[in-house]
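A lone chain, given as structure tokens: the form predicted on its own.
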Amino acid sequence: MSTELEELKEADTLPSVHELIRDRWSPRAFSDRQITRADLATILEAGRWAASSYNEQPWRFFVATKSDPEGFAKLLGLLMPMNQAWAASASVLMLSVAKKNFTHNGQPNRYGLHDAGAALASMFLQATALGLHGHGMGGFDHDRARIELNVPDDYEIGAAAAFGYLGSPDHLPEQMQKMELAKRTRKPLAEIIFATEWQKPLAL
């Protein structure tokens, strides 16, 4: 089933797009197979080398694996119930935060969360290269996360994410099963890529 599902989810891109990008998607169905420490370290290392403004590397990631039941339950408990329902089967949960100000001059860093997102995107692609999948989430209690994880005031709360091996969607609620089995779509480039005038598509 997983192979058929992965084939269904392969993105319909230009042939020149790298297969890692075509194959990356965000499942909700994870198997009980656990990520090894070595693979987790590789995924995190990929995030470490993401690009950032002034090389600030403003991101910090909270990480919990199934081998740490207390930590995993702590991060899982921050998620909204709808996300808890499927993320409980993931192997690893994460939550990102980003430093609000540049270290070298103390000025506001408007790109902190952007750069944290770039780090997470690098992790997703590295996970795909290892035969894993990642799923980002905005559905969690930001206020509780700050309190329960002791996040300093000079860090902004980012996004949550789940990582694991693809599993069968059979155990998911019916609506989620439909989403898992639906073909992936994206807006055409003409709607999102402009030349130097608003809503004037770039000629390609």
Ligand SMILES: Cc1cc2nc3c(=O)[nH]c(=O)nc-3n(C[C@H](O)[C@H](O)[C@H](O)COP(=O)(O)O)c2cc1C
Second form
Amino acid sequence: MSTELEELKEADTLPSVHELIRDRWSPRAFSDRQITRADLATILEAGRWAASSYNEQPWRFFVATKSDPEGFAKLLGLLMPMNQAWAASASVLMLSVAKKNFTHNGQPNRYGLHDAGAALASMFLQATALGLHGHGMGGFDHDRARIELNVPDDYEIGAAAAFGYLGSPDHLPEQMQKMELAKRTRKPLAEIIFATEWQKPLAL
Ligand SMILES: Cc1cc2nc3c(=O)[nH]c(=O)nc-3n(C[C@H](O)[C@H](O)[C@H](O)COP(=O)(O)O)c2cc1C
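Switch over from the form predicted on its own to the form predicted together with the named molecule, please.
To see the whole picture, the full complex is given below, headed by that same chain.
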């Protein structure tokens, strides 16, 4: 899409950070161009190779493409109206769940959602590498997702995500347009990275 917008959204990182990380961001405007099956497979494969506690791979992903209108409507219908408003333009919708217990011993896996998040993060970066964008969502009806997607009790509900090619923000509602055109910001490292004492910033 517009290089101007891509430039505006580029993260203000240290120059040494990889461009994939600098260029990834979460748009609300997607174009009509659809993700190919091959690119979708590549994105999902990137998620498959994420690290996980005990290599449990606790994640499971529901995936619907625009070429499957029924499936797409099913996932879209689970989203909060605010998210539906923009996610309808995406090419692919996903929803992750994570297995609550380890398979090898049945003990609770405290890292299930953590690792599902890692898989989604890998997918986002792979999408960026393919010239695509992904956008995570917590704003959906978790209870309905469990029922309508038949998620078993031993899996917890994770996050939804939309993927697609960047589109023009012109058709977004005004408030969303503002967010789409806003610079991306982050807390400074000193606020989030500690040495071995609480809130004592690591000297870098
Ligand atoms: C788990 C998760 C849940 C999110 N939920 C929503 C959501 O419901 N709606 C939305 O518009 N954005 C949502 N986001 C996107 C974040 O707002 C966005 O990642 C954050 O503002 C940083 O922007 P960036 O991804 O462009 O760097 C979510 C992101 C994640 C990872």
